[in-house]
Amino acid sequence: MTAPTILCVAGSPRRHGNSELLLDSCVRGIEEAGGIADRLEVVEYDITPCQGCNACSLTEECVISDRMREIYPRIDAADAIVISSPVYFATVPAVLKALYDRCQPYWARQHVLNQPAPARRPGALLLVRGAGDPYGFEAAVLTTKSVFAVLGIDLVDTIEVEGVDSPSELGRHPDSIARAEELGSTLVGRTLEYRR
């Protein structure tokens, strides 16, 4: 049996911040459990926002020609997906939201073109935010669940870390770091369950 590939999406516009450090822990757990971590730093891809043209409802594909075309096959090939993101104004940052919105072809295939839904896969969400926003994590979670729904992803766990504003502050949350590593290992096991 081949090792499961887990797409590990770093959704921050800033490299090596708290959310990516949390993802690093998850990647360690994936690799220690024998999985393959396919890392994707969204900010490196300069994804053009969806233009709402609805062409994918006719063609099954997005008409925008950019590096998102490199990402679609990685989404399709993944046995599981984990997304790590900071929370900006209660939801995910623009660079990650652009990727989410460009998943519209998956929605169009199912809900307009009546194609079968993709096979179910497990997924997870790692969220980090500073203090002071009264609206918490809920919008970021719901936005991600919406995307996961069209990708055939079952959200098996969410880790939420609050009150971290600089990269050095994540170290004050060793339980969350350990939990992220454990989640990576758990995802590998869950992918094998889904294959049965």
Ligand SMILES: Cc1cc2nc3c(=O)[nH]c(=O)nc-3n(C[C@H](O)[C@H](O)[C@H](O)COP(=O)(O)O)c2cc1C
Second form
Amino acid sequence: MTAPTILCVAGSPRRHGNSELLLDSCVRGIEEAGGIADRLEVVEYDITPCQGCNACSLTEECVISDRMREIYPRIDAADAIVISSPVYFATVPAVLKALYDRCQPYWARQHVLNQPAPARRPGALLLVRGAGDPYGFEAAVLTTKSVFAVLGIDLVDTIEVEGVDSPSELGRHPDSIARAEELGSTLVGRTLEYRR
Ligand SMILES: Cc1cc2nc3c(=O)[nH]c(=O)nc-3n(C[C@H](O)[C@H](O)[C@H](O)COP(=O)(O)O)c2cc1C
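The structure above corresponds to the form predicted on its own; please provide the structure of the form predicted together with this ligand.
First the chain shown before, then all remaining chains and molecules of the complex.
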């Protein structure tokens, strides 16, 4: 049996920050459990926002020619997906939201072109935020669930870390770091269950 591939998306515009450190821990768990972690740092891909042209409702494909074209096959090939992200104004940062919006072809295929939904896969969400904003994690979770729905992903677990701003602050949350590692290995096991 081939090792499961888990697409591990770092959604912050800031490299090596709190959410990416949480993802690093999850990647360790994936690799320790024998999975393959396909890391994708969205900020490096310069993803153009969806322009709402609805061409994908006719042709199934996005007309924008950018590096998202490298990402679609990686989304399709993944046995599971983990998203890590900071909360920005209650939801996910623009660099990650651009990737989410460019998933519109998956929506169009199912809801306009009546194609079958993709096979179910497990997924997880790792969120960090500062403090002081009253809106918490909810909008970021719902936004991600909306994208997971069109990708056929069941959200099996979410880790939320509050009160971190400067990158080193995640170190004050060893329990969350350990949980992210555990989640990585759990996800590998879950992908095998979904294959049955
Ligand atoms: C533009 C911007 C908007 C933010 N909005 C929020 C927010 O709405 N709620 C919150 O709790 N923290 C907010 N933060 C704080 C970040 O979530 C926090 O600094 C986080 O640790 C950054 O994660 P990273 O190190 O992975 O980039 C915001 C930060 C920035 C730069």
